[in-house]
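Single chain ahead, written as C-alpha cells, the form predicted alone.
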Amino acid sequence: MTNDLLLDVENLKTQLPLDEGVLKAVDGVSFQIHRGETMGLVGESGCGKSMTVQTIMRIAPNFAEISGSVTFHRPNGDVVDLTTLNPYGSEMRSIRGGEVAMIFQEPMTSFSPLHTIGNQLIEAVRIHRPVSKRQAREIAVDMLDRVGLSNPRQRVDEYPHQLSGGMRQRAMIAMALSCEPSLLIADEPTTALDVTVQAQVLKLMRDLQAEFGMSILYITHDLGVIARMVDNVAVMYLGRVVEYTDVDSLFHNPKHPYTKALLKSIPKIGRKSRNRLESVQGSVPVPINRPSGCGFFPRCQVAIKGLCDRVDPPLVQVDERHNAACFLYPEVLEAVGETHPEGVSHGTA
C-alpha cells in the first residue's frame, strides 16, 4: 500500500570529505516506513545507523555531502523531500521535533543541566504548538505522567541530575512525544539502562505508540530488542543495507552471511558455560576510500574469491519477503550480469 506511506528513503548517501579521503558514512541506503509501523535498523557500531538518522533529521555535519531522497508525507497532506530543505529553515524546524522527533542513547546529553525538566519540555512544546506557557506546563506535566514518572508535578521542577537514568529516559520520551509526532526515531535508547529498566522503557514505547498511532524507527545493535519491537528490519553494514525483510523472516530465514553471523553470536539459553560464544570475526573497517567488491568480503566465511572481492552486490529481492545483497543468490548475480562460479551452491551461507 502506498496511501499509508510515511517515510521513503531512496538511495541516501552521506559522504564526509576528510584529509584522508572520502568517508562514505551512508552509501545508498533505501527503506520505507508506513504509518503505525516500527522499523528497525540493526548492525554493529560503525555501520552507519546513526548517521543515517542524522541525515534524515538534517543534523549531519555541515560539511557532509548528501544525495538521494528522504520523502516525508506530512500530516497536512504535503509531501516533501527532506534532503532539499534548509536544515536551519522554518519548514525543517517545524518538522524536526514537531512531526519527526528523536530520542538518544544518553538523555544527559539531550537535557541541559542548567534548566529544569519542565522548562525544557515547555520550550519544546511552545516551539511547535500555539499554546501559552501555562498550557505548555500542563502538557509537560501530563506527558510526564503518561510516561510513568511518579509525582509529575514535582518532577517537572527538578533538574536532570536529580533523576535516575531510567527516569531521565522517560522524561526524554515525554519531551519527544509532547508534540505528538508522526514518527519517533529512537537511537539506541535503552543501551545505557539495566535490563529491568530497559524492559520497562520498551513496554512504555509500545504502549505510547499504540496510544498516539505513531511510527517508530528503532536503531540498535541489540537483536533481542529488534525481535521484541519491530515489524520490518534493515541490516546495515559499512554504510549499506545488506538485508531488508520482516522481523520473522530475519530470525527464521536469514539470507546474508553477516546477518547469520550476528544471529549466531547471540547467547543461547541452555548453552554450556564452557562453550565459547561465537562472534563475527574481524571488525567493521573505516569506510574511507572503500575498495571495490563486497564490504563484508574480508570477514565472510563463504565469500567467492574472484567475485565478491571484485564486484559489489546490489540489494535485490531474493524471495517474496526478502531483499539481500549477496552473490549466493542468482537474483543478485543476474542484476550485475554475473554467473555463479562452479562448485558454489545457492544459499549455502
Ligand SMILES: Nc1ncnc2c1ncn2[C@@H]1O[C@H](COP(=O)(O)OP(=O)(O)O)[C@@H](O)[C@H]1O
Given for the second form:
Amino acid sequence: MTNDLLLDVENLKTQLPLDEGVLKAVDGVSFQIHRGETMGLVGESGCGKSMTVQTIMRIAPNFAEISGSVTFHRPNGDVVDLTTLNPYGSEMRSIRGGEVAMIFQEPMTSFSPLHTIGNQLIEAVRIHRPVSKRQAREIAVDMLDRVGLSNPRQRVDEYPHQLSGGMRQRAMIAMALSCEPSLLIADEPTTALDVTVQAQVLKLMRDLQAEFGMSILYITHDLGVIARMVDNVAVMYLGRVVEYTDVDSLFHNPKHPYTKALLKSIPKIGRKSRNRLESVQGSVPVPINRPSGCGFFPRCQVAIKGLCDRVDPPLVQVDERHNAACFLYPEVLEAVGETHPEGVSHGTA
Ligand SMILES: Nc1ncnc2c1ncn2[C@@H]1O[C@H](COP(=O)(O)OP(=O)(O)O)[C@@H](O)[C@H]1O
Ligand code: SF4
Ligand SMILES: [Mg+2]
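Having seen the form predicted alone, please provide the structure of the form predicted in complex with the named molecule.
Entire complex below, previous chain first.
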C-alpha cells in the first residue's frame, strides 16, 4: 500500500426526512482509501453501509439530504468533492461506472434481462472508452475470459438468465472492471452465493485487484470475508464508524464492545451459518430513534451507567493506527472532557 490518497470521506451524513422523523442513515462517517488498498465496511444489516456507498456514488434516494465531503482523486489529476456534483451531470456520470465501479449482491439488478451479456458489456465499455464496437466486443470477450467464464466467445452472446448465479456474478465483475476503474465498490457481492462459489469469487477479486492495481471498498456483514479480503476496516453501527483500524489489529486487538460481540458471534470453523452477526444480543435500533449517549448503550454489556447513556463517544485514536468510539478508553473520555465514574477499565468486554 502506498500513501497515495484516492478517496477521502469526511464527516459524511445522509439524512432521510420521513413522515416519522429524520432517519440518520449515515451519521458522520469518515475514512480514507489509498491507491491499491482494500478497505472494508462491516456491521449488521441496517447499520448504513449501503447508504454510505450510495451516497459516495450519488445514487442515494433523491430526497436524501447529504453533507460532509467525498474527495476523489481522478485519474486525470482533478480532485473533486463528489457531494458537490450534479448526480446526473456529465462529470458524475463519467466518474460513476468509469472511474468508480460498483458490484452488488444481486447481479440481475445490473443487467437487463432483454439484452445479451456481450451487448451490455460493449455498451458499458463504449460509454467510458473511445473504442469501436468491434474493439469493445474484443474487450468484452477478454474480460469474460479473465473473470473465468468458460467459452467466453459463446457466452458473450448469451442472456443473463442463461448463466448460473456464480457466473452472473463473474460477468458483473467483468462489466465493472471493463473500464479499468480506480476504485471498485463491492456491496455484499458474495452474500447470495454458496460457500464454494463465494470462495472462488473472492479469490477472483483478489487476483483481479493484483492485476489491475485498483482499490476496493468492500462492504459485508461477514467478518470472515473481511479477514480474507481487506487491509483496513471500519466497523459501522447506527450510521457511524465505531472502530477503524488495520485488519490484524481488528482481529487480534479489537477495542469496541460491538466489534468484540461481532467477533464472538463468528461460528467456529466447520459450523456453517449465513447470518453470522445475528447472535449479537439485541438488534440495531431504527436510526430515527437513536438513543441518547452511545448508540450501542442499550446492547452494551460493559456500559458505564451515568456516562454512556448521557454522552456520545466520538471516534478517537486510542492506539497506534487504531480509532475507537468508546468510553472504556481514556483518550475518548478526554476528548469530551469527562472522567470515568469509577476509574477506567480496559478491554473488559
Ligand atoms: N430508501 C429508504 N427509505 C427509508 N429508509 C431507508 C432507505 N434506504 C435505507 N434506509 C434505512 O437506512 C438505514 C441504513 O440502511 P442501509 O444503508 O441499507 O444498511 P446496511 O447496508 O448496513 O444494511 C436503515 O435503517 C434502513 O432501513
Ligand atoms: S461507550 Fe459505553 S455503551 Fe458505548 S460501547 Fe463503550 S462502554 Fe459500551
Ligand atoms: Mg446493505
